[in-house]
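To begin, one chain is listed below as C-alpha cells, in the form predicted on its own.
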Amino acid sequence: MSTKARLAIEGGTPAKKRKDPPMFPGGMAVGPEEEEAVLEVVRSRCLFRHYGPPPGPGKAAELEQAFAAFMGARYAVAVTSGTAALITGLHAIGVGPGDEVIIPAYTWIASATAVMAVGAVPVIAEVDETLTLDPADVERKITPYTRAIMPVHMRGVPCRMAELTDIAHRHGCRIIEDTAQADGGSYRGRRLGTLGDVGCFSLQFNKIITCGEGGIVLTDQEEVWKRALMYHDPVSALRFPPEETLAGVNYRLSELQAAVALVQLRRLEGLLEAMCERKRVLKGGLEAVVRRKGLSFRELADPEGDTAIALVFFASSAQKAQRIAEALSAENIGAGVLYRPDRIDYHVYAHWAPVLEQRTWTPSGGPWRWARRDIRYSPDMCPRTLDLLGRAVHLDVSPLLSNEDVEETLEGANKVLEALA
C-alpha cells in the first residue's frame, strides 16, 4: 500500500498539504477597511457614543440602524458582548428572580449564567439531532414558573423555531433567541434573532463577524426595546420621562468597536456565501460513504437557513467518533468530537460545575434562593445530549478553504471513513 493510500495516523502521507486556516470567518477577513474605519473615529476624537467634538450620531448608532435593517427588525441595541446581550434581553422581556428559563444542554455556559445573572433559574433541556433544543423535552420541562424559552442556534444551525414558538405561545412564555453562533442565518425566510420576542447576537472574535468583543440586542417590540435601552445604558434612559425609567448598568458598545462591526456587517453576506458553497461540495462529496457506512449527518431544521460554519456527522459510538476525529486531524483536516467526558468544555452542560453545583458568589446569593420549587442538576441528567455530542464528529468549514483544500479534504475524509467508520 502506498503512503498516500495509508491513513496518516498509521504513517501515511496526509491527504491535505496544509492545515485548515483558523476558524475565525470575520476575524481572518479584517483588513484595510476596518483599519480605516477605526482611524476615522480616532481622528474625529469622538470615542464616546453620546458626545464628542463632531455633532451628530456616531458609529454605534449607525451600527444599530444598519444591523436592524439587515436582519429585518425594528430596533437594535449595541452592547459590549453576547453575554451582555443575553442579560439585557432577559431584563427587557421581564425575566427575574423566581422565574425559570429553559435552555439547551448544548450551548456556551453564558446562556446559563446570563439567566442566573438576572436572578432566574436555568432549566436544562435535551437537544435532538439538530444539536439544538428538543421541542419534546422543552414541553416536558415547562412548569407554572417558566417565564421564557431560550433557543440557541448552535454551530450556525437554526433551531426548530415553529415548534418552540408554538410551545411558548400555548404556555404564555417569552422567546429569547441566542444567535451568538449564527449571525445571518435564517429560518423559513426570516433572519435568526427576529423570530422571538428578543434576539441576542455576539461579535466576539470566534463568531462569524466580529469586532473583537461586542453584541447586539434585536427586537420588533417597542416596550422591549425601551427596556433594553434603559438597562444597557443609564444615559439612554434620560430620553424617557422620569416616571418611566428604570436603573440600568453600562453595557455600551464603544465607537471603535462599532466602526469595525459596521465594516464586518458588510462582509457578512460574502462570508455566508463562501461557507455555504464549500459545505455544499464537502457534504455532497461525503454523502455516499456516510450512507454506505451507516453514519448520519446532523439534521437541519431549515437547510436554507444554515450559516454553514460546520459539517457534523454522527458515528455509531463515541469511541469510533474519537478515532475518526483523530484520523481526520492527522490528515490535516480540522476535526474534533463535540463531547469527551475527560475534556472540560463549557459548551456542554455536564462540565458546568458552577451551575450544576449551584455555587454562588456569596452564601446568601444566587438564583436558587428565589426558586419556587426544588431545582436539582446532575452531570447525567441529559443522556441523549451526551450520547449525540459524544458521537458527533465536527469539521470546520472556513470561507478561506481553496478548491484544492476542499478536494484534499474530501480525499482524506473519504479515506478515513472507508477505513474506520
Ligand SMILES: Cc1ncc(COP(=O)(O)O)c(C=O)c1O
Given for the second form:
Amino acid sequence: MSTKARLAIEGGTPAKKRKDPPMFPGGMAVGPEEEEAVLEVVRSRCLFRHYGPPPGPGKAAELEQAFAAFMGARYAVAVTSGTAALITGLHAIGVGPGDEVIIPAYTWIASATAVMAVGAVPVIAEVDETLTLDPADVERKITPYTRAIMPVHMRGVPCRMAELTDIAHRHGCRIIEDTAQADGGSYRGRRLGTLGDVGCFSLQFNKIITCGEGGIVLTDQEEVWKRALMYHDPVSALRFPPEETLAGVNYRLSELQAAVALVQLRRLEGLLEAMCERKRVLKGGLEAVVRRKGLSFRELADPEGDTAIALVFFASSAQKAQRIAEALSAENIGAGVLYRPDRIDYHVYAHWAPVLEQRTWTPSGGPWRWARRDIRYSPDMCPRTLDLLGRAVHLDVSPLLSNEDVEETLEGANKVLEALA
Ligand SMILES: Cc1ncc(COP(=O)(O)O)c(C=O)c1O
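Given the form predicted on its own above, what does the protein look like in the form predicted together with the named molecule?
Next comes the full complex, and the chain you just saw is listed first.
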C-alpha cells in the first residue's frame, strides 16, 4: 500500500499538507480595520461609554444599534461578557430565587452558573440528535416552578425553536436564548437570539465574532430592555423615573471593545458565507461514506440557519469515535470527540462537579436553599446526552480553509472513515 493510502496514524503520509488554521473565525480576521478602530478611540480619549472630552464617546451606543439592526431586534444592550449577558437577561425577564430554569446538558457551564447567580436553580435536560435541547425532555422536566427555558444554539446550530416556544407558551414560561456560539444563525428566517423573550450573545475570542471579551443582550420588549439596561448599569437607570428604578451592577462594555466589535459585526456576513460554502462541500463529499458505513450526521432543526462552524457526525460507539478523531488529527484535520469521561470539559454537564454537588460559596447555602422542591443532580442523569456526545466526531470548518485544504480534508476523512468507521 502506498504511504498516501495508508492512514497517517499508522505511518502513512497525512492527507492534509498543513494543519487547519486556528478555529477563531472572527479572531483570525482581526486586521487593520480593528487596529484603526481602537486607535480612533484611544486618540479621542473617550474610553468610557458615558462621557469623555468632546465630541464624546459613541461606540457602545453605535454597536447596540448596529447589532439590533443586523439581528432584527428592537433593542440591544452591550455588556462585558456572554455570562454577563445571561445574568442580565435572566434579571430582565424576572427570574430569581425559587425559580427553575431548564438548560441543556450540553452547553458551557456559564448557562448553569448564570442561573445560579440570579438565585434560581438550573434543571438539566437532555439534548437530542441536534445536540441542542430535546423538547420531549424539556416537557418532562417542566414543573409549576419552571420560570424559563434556555435553548442554547450549541456549536452554531439552531435549537428546535418551534417546539420549545410551544412548550413555553403552554406552561407560561419565558425563553432566554443562549446564542453565544451562533452569531448570525437563524431559524425559519429569523436570526437566533430574536425568537425568545431575550437573546444573549458572547463576543469572547472563541466566538464567531469577537472583541476579546464582551456580550450583547437582545430583545423586542421595551420592559425587558429597560430592566436589562438598569441591571447592567446604574448610570443608565437614571434615565427612568426614580420610582421605577431598580439597583443594578456594572456590566458596561468599554468603548475600545465596542469599537472592535463594530468592525467584527461588519465581517459577520462574510464569515458565515465562507463557512457555509466550505461546509456544503465537505458534507457533500462525505455523504456517501457516511451512508455506506451506517453513520449519521448531526440533525439540523433548520439547515438554512446553520452558521456552519462545525461538521459533526455520530460513530457507532464512543470507542470508534475516539479512534476516528485521532486518525483525523493525524491527517492534520482539526477534529475531536465532544465528550470523554476522562477529560474534564465544562461543556458537558457530567463534568460540572461544582454544580452537580451543589457546592456553595458560603456555608449558608446557594440558590438551592430557595428551591421549592428537592433538586438533585448526578453525572449519569442524562445518559442520552452522554451517549450522543461520546459518539460525536467534530470537524472544525474554518472560513480560512483553502480549496486545496477542503479537497485534502475530504481525501483524509474518506480514507479514515473507510478504514475505521
Ligand atoms: C454556550 C455558551 N454560553 C455562554 C458562554 C459564556 O460567554 P462568556 O465566555 O463571554 O462569558 C459561552 C462561552 O464561553 C458559551 O459557549
